[in-house]
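In the form predicted alone, a lone chain appears below as structure tokens.
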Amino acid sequence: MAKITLSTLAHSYLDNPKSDDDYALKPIDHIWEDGAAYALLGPSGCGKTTLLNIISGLLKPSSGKILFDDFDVTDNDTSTRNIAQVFQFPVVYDTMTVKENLAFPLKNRGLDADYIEKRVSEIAKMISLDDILDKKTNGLTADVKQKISLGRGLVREDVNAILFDEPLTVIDPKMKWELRTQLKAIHQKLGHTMIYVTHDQTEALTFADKVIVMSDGEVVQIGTPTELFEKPEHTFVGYFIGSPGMNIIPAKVNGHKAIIGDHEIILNDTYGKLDGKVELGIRPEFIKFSDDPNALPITINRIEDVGHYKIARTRFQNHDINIIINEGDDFSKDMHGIIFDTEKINIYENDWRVDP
């Protein structure tokens, strides 16, 4: 296992590159704490997997360095930085038997083989392999062919790393769900420091101690799913976490009163002056509706029934607002006023998140 420092990494895949938008990403310093898991979340081509294969090897950064344990690796291959990687599609042995395939990485090592019997064992019964051990992986389906390949990638004890790219992405649902919980497991168990590259949110915040959030080859925050939630550093991570993701108001905001439209909500922090683009974000878990003559006047336009929660799509002017109600909550279709929890109220200027 091993400490992993990136300084000032950045990369593009021009060969002159001029300004920001030609880096598919820009400069990053981070330490990966040692046994830590981390997920790296955000859209399809936000620079995550860049992210993952300059740490693997599998990539050259244009610029700065990558550190294991504080040893520059940065011109180091693959081979000699000592990870596991697991990838998107399933990489097996066709011929050979699924205990084969778990094995071959410690074979290939030379190891003693009462040692690999019994890590073999092991890992197979982590992740539900152990009943069929024996049997060829020609003839298996996908994803289990792809619990295989996880397996492979947690045999070794001895790696610095180990690098997920959306490795659920061909498997089924319900055994998703297994996986996710399997792995938080396994890592607790192991120690490894693990980083894991997904567009799920869920995934994300199920599987890691910190998330890092990636938007347009930048990292917006880097936080636990409790931080991400509550206090988005920035609008992108407000609207990408959360379903539905955080309501983003433009307002003006003026010491301890925020004005949207024509109304008036009083803070429960005082603001400098802002200027820009200024908006209040609050999520939907923090809105309830109310009769109170104060409250935020709105129309509602429909209200979709998800199983243990419904949300109340509304719109106040010119401003979508969207508000999850929960069972119990008092909510009647006659209630046309809404109440911000101000202590969950986050300001931004510019798309940042303002300390009061």
Given for the second form:
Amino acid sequence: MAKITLSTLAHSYLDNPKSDDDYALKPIDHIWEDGAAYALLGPSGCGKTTLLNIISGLLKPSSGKILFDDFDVTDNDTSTRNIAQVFQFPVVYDTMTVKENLAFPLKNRGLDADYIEKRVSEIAKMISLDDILDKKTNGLTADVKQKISLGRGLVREDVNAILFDEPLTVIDPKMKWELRTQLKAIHQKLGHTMIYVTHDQTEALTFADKVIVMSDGEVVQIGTPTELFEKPEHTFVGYFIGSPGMNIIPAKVNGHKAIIGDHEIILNDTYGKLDGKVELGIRPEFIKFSDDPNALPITINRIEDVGHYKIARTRFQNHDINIIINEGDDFSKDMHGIIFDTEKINIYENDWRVDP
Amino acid sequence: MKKTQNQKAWFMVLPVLILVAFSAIIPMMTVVNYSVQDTFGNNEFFWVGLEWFEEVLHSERIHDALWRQILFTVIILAIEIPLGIFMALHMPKKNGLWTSICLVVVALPLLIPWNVVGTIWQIFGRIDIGLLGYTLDQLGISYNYTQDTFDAWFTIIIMDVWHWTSLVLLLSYAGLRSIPDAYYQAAKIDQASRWSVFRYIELPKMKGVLIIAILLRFMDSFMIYTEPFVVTGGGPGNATTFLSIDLVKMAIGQFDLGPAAAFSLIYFLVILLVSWVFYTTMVNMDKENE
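Other form of same protein, the form predicted in complex with its partner chain, not the form predicted alone:
Everything in the complex follows now, all chains and molecules, and the chain you saw is the first one.
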């Protein structure tokens, strides 16, 4: 186990990267604390897997350093880093039994047979593979195979970190919940540093203590699930997290007033002078319908019923505004005004959040 | 309710039947015809039953040819299969110009007609003008494939390896290329040795194509005729007279059509049988794994 430090780490798949756009991973400085559970969240192609492969050593970074406990491992190859990684698609050694699969990483390190036996049965029990240990692995279903891959990742006790690269993509929804809960439990039990890559926000938010949101090869925010929800540092985080995402509305901000179109909203905080593109961000959860004549006048386009709540797709002048209507909320179809919960408003300048 | 039966669909397979009849069944029946009759010329044939078959099965000459044939096939399989796999493992893995060049170069021998291959090696091995023969001779190594049994075998085996290893290589390479990167990455993560990667990832994934490669090389080498015929003509003596060469000598050289026909049929059945046994064992091995 180790603390992992990334120091101005960057990577480009091109030999001679010229502009910023050539980088799959833009320079990043970050410390992964020992024993924490992290999620790397972002859309496909944002550099998550690149970052993961650099940590495990499958990929050499174009520049920057990576340290394990202050020890530079940038040039060390994967096998000496002692990192476990679980891939998106299950990788099992088909000619081996489930047991042999789980024992493989331990055997390769030349560990004692008795210990291997003990450790394998321990892990097998943990991820409930113990009743099929002697089965051959080909012919098993995808989710069992992925469990085996997970097991191979967990089997080494002294591993520096366990990396998961969207490991639940091929698993069906019911098993997904089960495995995710198991993973969380295993993390609490074993205390390994875990980094979990995903593009699924629910997965990220339920698994991790800290979520790292990436976009376009860049880390846009690192924070707890609550922070990501209430104070997205970047408009991208705002609309990527949440379903539907945050409403981002162009606005003029003047002191403690925000002007949207010709409508004025009084803010809780006072802002200094803002340049460039200024926007107001408010989550659909924090908007209420109202009869108040001073409310923001909107037209309702349609109402979507998602089961335990409804989503109102509305329009104010040229801007789409989504609103979540919870059961028991005051709402009727002829309400044509909305009120923002001013405490939950964030103001963005050139896509980045401004502190009041 | 009675289901009406319409047998007209059988006519649909008629063209195939006719084609197969002309391409395989009728020619083969001629051979069967010869194998159970004898003639004194003038197109007069009389029935001899299984006499020719008995003669062939007890012929020492054919036994010898069969042993030579088996030895030859075993040797070339033992060289070509591991060598082909080894070379495939060292082919460039990424797509690109270099890969294309490598593929074309290794595939070249496969494109050369059999008798040309034979001629190339016949000349290559000559002491007076052949590069191989001349070099060996100048190095003081006595080498003469027309007189020495070992040298003749050596030349023919090297020739076959040169001609056909590429086939094994190409098939293995195709098998290797179909392995997703994640397997190699996982192996690195699991700290597997190079040998383990080969044993537990590459070999199992290549198994399907290797079965085909072994089968093809077995059938082909068991029927080999042209190349050794061009290089050594079956000599020195009968040292490189394999089954096909012997068969042709018998049928065309001595004009013993009856025994030759019986010989052909036995030959055909042996190849069929061995291939079948071979294939079913391999496939069963595959199933047991599941």
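Predicted model only: the values in this text are computed from it and were never measured. Heads up, when I say rigid core I mean the largest set of C-alphas that superpose within 1.5 Å between the two forms. Positions refer to the first chain, counted from 1.
After superposing the rigid core, the Cα of Gly110 is displaced by 2 Å or more between these two forms. Superposed on the core, the two forms differ at Val120: its CA moves 2 Å or more between these two forms. Annotation: Cα of Lys135 displaced by at least 2 Å between these two forms, core superposition.
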